[in-house]
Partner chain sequence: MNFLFFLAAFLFYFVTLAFCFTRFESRHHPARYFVLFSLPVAMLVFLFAVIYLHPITQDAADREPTRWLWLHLGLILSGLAGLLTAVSSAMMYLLQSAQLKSKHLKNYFFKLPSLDSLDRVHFISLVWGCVLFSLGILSGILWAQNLKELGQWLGDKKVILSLATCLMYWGILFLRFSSLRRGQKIAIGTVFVFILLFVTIVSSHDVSRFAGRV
Amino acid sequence: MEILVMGLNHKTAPVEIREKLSVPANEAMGFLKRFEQKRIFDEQVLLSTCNRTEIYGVVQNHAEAVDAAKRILCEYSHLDLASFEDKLYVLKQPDSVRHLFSVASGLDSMVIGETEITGQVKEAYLAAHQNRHTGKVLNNLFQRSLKVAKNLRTHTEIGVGRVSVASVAVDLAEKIFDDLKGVRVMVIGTGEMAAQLLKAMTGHGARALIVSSHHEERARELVREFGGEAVPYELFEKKMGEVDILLTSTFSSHCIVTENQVRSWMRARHDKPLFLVDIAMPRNIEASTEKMDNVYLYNIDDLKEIADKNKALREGQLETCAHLVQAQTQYFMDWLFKEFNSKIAASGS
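If we look at the form predicted together with its partner chain, what structure does this chain have alone?
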C-alpha cells in the first residue's frame, strides 16, 4: 500500500496545458468516479486549482495505477500523452506526503505563503470525503495537512505581511481604520493599477467615490463593477470631507493635491487620520504632506518596498518551514507504519 500523487502545476506546465487538465468543481466528482470505476486507487482526492491539478491516491500497484491514471487524463483533456507526460510529476511516499504538506501550507504556491490554497485543499478533501472517495489513510493525511498549514502559520512568519501592492495598501488601511466597512475611498484616475487597488479596498467593504476628468465612461464602468458613485473632477474637493482614503493615479504632470489642501481637509476632519496613496508617476500628491500629523502618505515605491520586504521575509522562512514539514512528514509516516505495518511491508517486498 502506498500514497501517491500525480499531477502538474505552474512550475512544471505552461498555462495551455494546465487549462486543458484543469477540472472545474462541478466536474470533479465525475472525474473521480472514472478512477473509482476502473479501481485504480483504493482512496482518492482531486485537487484542481488555477495553478495545479493533482490526484492523491492510495494504491496497491504503483506502476499499473500510474499508467491507468495517465490514460484517464488523456481521455479527459483530449490531449496526447506525449504533449504533457514530461510535465507530470509522480511522487511516492514519503515525498507525496511532504508534497501535500507543502502545498497546503502555501510553500509550493506561486505567491509563497498564500492562504487561499489551504481552503482549496480543505474543499477538495471535503468533496472527496462526502462522496466516499476517502478512507482512513487519506482522511488522516488531509486532516494532518491542514493542521501542518495552521502550525506553520502560527510558528513561522510565512504568512506575515502581504506581497502584492494592492494587498499591502489594504493592510495599511486596516491598521489605520481597523475595519474598511464604512470607510470611504476616493480614487482620482481610472488606470489599471487604480482599479486593482479599488478592487482590493472594496473587497474589504470600503465604499468608493470615483473621480475622472477625462474618462467619465471608464469611471462609470468602475462604478458598475465595484459600486459607489462617480464624481466629476470639479467636485472632488467638496467630497473630501467624507473621504478617509484618497488614491491618486492620474497622468497629470503636476501635483493635484497640495499640502495646503490637505491641511484644510484635516481641519475639516478634526484631525481624524487620512490615508493618502499616490500611485501616479509623476506623483500627484505633494511629498511634504507626509510630515503632517495624522496624515499617512504612501507612494508606489513605498508600497512595492513593503511588498518586496514581506516577500523576502517569507522566502527567508522557507528553510524553517521545510524542517517543520519534514518533521510532520516523519510523524505521519510513523503513524502510517504503525497502522498498516504488514501491508506496507508486503507491498514493499
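What I would like now is the form predicted alone, since the data block earlier showed the form predicted together with its partner chain; can you produce it?
Partners and other molecules omitted; one chain follows.
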C-alpha cells in the first residue's frame, strides 16, 4: 500500500498545457470514475485548480498505476503523452504526503501563503469523499493536511501581509475607512491594473463609479462587471463630492489631478478623508497632494514596496514552515506504518 501523487503545476507546465489537463468541478467525479472503473487506485482524490492538476491515490502497484493514469490523462486532454510527460511529477510517500501538506498550506502556490488553495483542497477532498472515492488512508491524509495548514498559519507568519498591489491598496483603504462597505470608488482609466484594483475594492464592499477618458466601451464593460455608472471624463470633477477613493491609471503625459484641484475637493468635502491611488506612469496625481491633511496618496512604487516587504516576510518563514511540515509528515507516516502492520496482522490471523 502506497500513497502516490501524480500531476503538474505552474512550476512544471505552461498555461497551454495546464488548461488542457484542467478538470472543471462539474466533470471531476466523472474523471475520477474512469480511475475507479479501471481499478487504478484503491482510493483517489482529484485536485484541479488554475495552477495545478493532481491525482492522489492509494496504490498496490506503483508502476502499473502511473502508466494507467497517464493513459487516462491523454484520453481526457486529447494530447499525446510526449507533449506533457516531461511536465508531470510522480511522488511516492513520504514525498507525496509532504507535498500535499505544502500545497494545502500555500507553500507551493504561485503566491506563497495564499489561503484560497486550502479551501480548494478541502472542496476536492469532500467531493471525493461524498462520492465514496476515499477510504481510511486518504480521509486521514486530507484531514491532516487541513490541520497542518491551520497550524502553520497559527504558529508562523506565512500568511501575514498582502503580496499583490491590489490587495495592498485594499488594506490601506481599510485602515483609513475601517470598513469599505458603502465606500465610493472612482476610476480614471480602464486598464487591466485599474480593473484589478476595482475588483479588489468592490470585493470588499466598496461601490464602483467608473470614469473613462477615451475608452467608453471599456468603461461600459467595467460597469457591467462591477456596477456603478460610466461618467464622461470632462465631468469627473463634478462627481468628486460623492467619492471616497480615486484610482488613476491613464497614459497622460502630464498630471490630470493637481494639488489645487484636490484642495477645492477637500473644501467641498469638509475635509472628509480622501484616498488617492495613482498607478499611472508617468504619474497622474501631483505628489504634493500627499502633504494635505486627510489626503492619503499612494503611487505604484509605494504599493509595490509594501507588497515586496510582505512577500519577503513570508519567504523568510519558509524554513520554519518546512520543519513543521516535515514533523507532520513523519507523524502521519508513523500512523500509516501502524495501520499497514495492523492490516498484515489481521490478515495473518
